[in-house]
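Shown here is one chain on its own, the form predicted alone, set out as structure tokens.
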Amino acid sequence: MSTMTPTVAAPDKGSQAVLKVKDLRVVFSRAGAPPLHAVNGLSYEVRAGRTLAIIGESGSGKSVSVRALMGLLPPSANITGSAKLFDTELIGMNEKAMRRIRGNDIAMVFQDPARSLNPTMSVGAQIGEAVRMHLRIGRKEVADRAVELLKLVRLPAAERRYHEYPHQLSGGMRQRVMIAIALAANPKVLIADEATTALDVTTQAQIMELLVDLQDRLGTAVVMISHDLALAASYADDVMVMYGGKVVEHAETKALFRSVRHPYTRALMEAIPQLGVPSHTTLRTISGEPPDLSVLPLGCAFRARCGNASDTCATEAPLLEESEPGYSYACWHPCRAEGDTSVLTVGASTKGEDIL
């Protein structure tokens, strides 16, 4: 039997929580300078089957969180509030049994496999190292798996990969590599932290079509951290926005491409290149820095590039609350919903339906 079959069925898409966040809060000390809030009250459920896109500039918290997840943060991180894994609780969990969660049940696809991969060792050995670290099964087993691994994630020639080194891939073969190497023990949820960033728009496609097949196939939860909306448009199913550690806004995907509420969801949209437009044309920006997080501000964080805000953005800052069933935005003067023809258009959504 194939070694690659799961021992336990993929359960039905969104038939449950894999993944549960609650007040997850990460501050960073540091020598000499105030703490760092780079975490502030996340929280998020993510199902069986379904992907969800965490959005937001570099800086608003995206990735620490995730890592916080996985105990891949140094020891100047306090970490606080709750991450489950089903019931087992990951925050506070000790190296030990965090290594036998850590690829296993939960694996992270990193931004640049040239980095993430060792030079030296052929791809097979360093997919048949997670093999054997994960799983109890032979030498002739173990290249199986490789080798298997190599065909689940489309790599061509899979046989004669197995022999190759990183250096003679292409980016786009490396980032397969790096996921079949995530996938060696069918983890429940699978994180992609800008996993397709240093890749060229052709190969980022064929990629994020490779994880959609593959989480329709192993049912897995995905979280896929971006700053790149259009791509979530694309392949999520839910989409979190992120700014100053804290979440603005938080929807199903299509409902929120239909009618943007978040003032920085707009402006992160406005940022996209359109299709039709001009090749002259100046491209908009988000005036303004994000929050220096070694200070919590007093009220809304994204009030000095607003132009929407007012004297109460300035003294209080907003609560995340439902405006309808699923549809969450912290913001005291919202973009107007209805009639809205200004968001994003994208193009068909490997997901489903079209977002527009």
The other form holds:
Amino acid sequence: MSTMTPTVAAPDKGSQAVLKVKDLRVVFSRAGAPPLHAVNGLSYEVRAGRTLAIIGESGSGKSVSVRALMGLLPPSANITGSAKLFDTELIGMNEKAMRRIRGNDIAMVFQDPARSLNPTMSVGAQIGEAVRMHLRIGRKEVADRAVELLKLVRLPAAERRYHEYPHQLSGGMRQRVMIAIALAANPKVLIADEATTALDVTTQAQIMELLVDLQDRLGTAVVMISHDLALAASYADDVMVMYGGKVVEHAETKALFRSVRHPYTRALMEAIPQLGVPSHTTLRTISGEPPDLSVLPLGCAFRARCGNASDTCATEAPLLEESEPGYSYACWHPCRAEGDTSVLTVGASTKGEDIL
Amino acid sequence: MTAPTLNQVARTGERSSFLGRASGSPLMRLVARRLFVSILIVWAISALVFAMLAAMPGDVARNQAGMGASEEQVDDLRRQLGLDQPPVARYFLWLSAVFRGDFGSSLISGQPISTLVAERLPVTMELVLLAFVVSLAIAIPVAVLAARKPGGIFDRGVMVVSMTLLAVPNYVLALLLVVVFAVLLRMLPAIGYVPLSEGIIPNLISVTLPVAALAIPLAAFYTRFLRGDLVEVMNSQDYVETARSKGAGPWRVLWQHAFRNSSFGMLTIVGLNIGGLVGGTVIIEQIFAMPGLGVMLLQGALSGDSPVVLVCVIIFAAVAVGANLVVDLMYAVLDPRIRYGSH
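Complement to the form predicted alone: the form predicted in complex with the partner chain:
Entire complex below, previous chain first.
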């Protein structure tokens, strides 16, 4: 990897955050409609080798927030705040400099591997493209690197698959190819945007195990975007729950599942189907709809759907505050911290094992 | 008379299936099958056109014999031309002659039609090929440039100009071109064709205006189609975002990813338009006095020279069918999903 050309020098390794996001806001201006406040003040850090899960339902701003970091949003998006990759500010960076970051320092794996690969290009050509974008190496070396990446993501018969086209691969294999593309230049941060949502459960587990394993070997910081709290429980070090473009709860995975405080997070947990519950038991759902982001409510965005809501919630928005070191939530009437753990039996896990 | 003809057809079929067996590759089998179907289509067109010409009013023998001819002379001539036979018999007579390489003779000039076609087909083919190449050579770069920034100055300019050109019929455009470039500016000749044998430059100069008249409306149409398709692909396809997330620049995303995929839709449109392009030469050749097949067809039709009309229409049909065959095969070559067949 001596040929690598990192655009951002990694200072001393260790506990320093690879990615530091501070008060990130994204507002979409729309013709003939009020502006859409997609992300409203998002702050987090991800350290090397760690995984942060951003959890939320559709429209909670989770996908928009990571696309903002990579400069992948349309020009109608007005992005403010700060996002630092080590010491490099990403927000407001010009497109040309951003292109050297994309795929090189920050790479992304998308939701639907059937659609995110180009159907007219061979697997090898698509990986090779990602390699060539950032590494100044010859044609032969590019091909070698592509095969090497296919082996890294454990695609069987890598040399043969190199020449095949996406339609000849299964969903899981395609997602492995996407991961190979993302890892082409050894990124510091890997963003997995619902990377396993379109896959069946078995394949989903295989892909997640692969990501965890690769992360251990490469020391990549992973930001995992999902609507699936159970998946986060199994694979993330930290969990950040978003609602209406804001963080409502942010903690280490173990701590969060031990003592969930925000009613929204709790409701998400209760919506997870569980073994041991008699079949045909109706799952708890969250009634109501996500907030309209063009008119941000004065108080708490979740209050209309919240069982704990009071008059305060309608007038004053709760701030995200640390209740103890490393644990923060934004709620006037949080759930009790300890004791009531009836909802906390979530499926198999690796990282959050002891608590479940 | 019927037997050898059917034999001929049967043998054509045999040959194609033999071709299919000889080469195991699916592509060759596809080529053989499509070629066989194309030959059938052209054959069916010949029968249809023959029937339409036979149903046309007017007595060719009487016209040929002249005003002062006696009934006997007219009858003689009718027998001579084979017009005393019923149309079905005449068709198979004609078809068997065609398989012997005899396309008949013009009723007006008496010249063999094969000689006339050999003189005129190159002129028409030159016009069609040049118009085809020029229209794509304009449309592809312009569409890609316009799609780079949809709604930008260049894009909006292209949209206005192409809409205007699309609204103008090609014969009106031809006359405008003549007025501007031949009459006012005196840059190019208004009429006449210089054969390639007299030098490539004089030849190209002589066909510039007719080619422009054929190519410009077509280029406008292709530009609009391709630009729209590119913008659609750029906005809606996930693999475009993948390419961008790799760090690919806007031009690379456009050419390598969007254009590659838009080219399939483009191919369909181009194939569908070739028939129209060939048909367009009839008017354009007439306006610019090009000694091509289109003029031959027009004159034949006006003078009731049915053997000439028949052959001309078949050639036009064969070109259109052949172009669509090539387009279909291009899909198979270009699109990996068709190339390998689905799982």
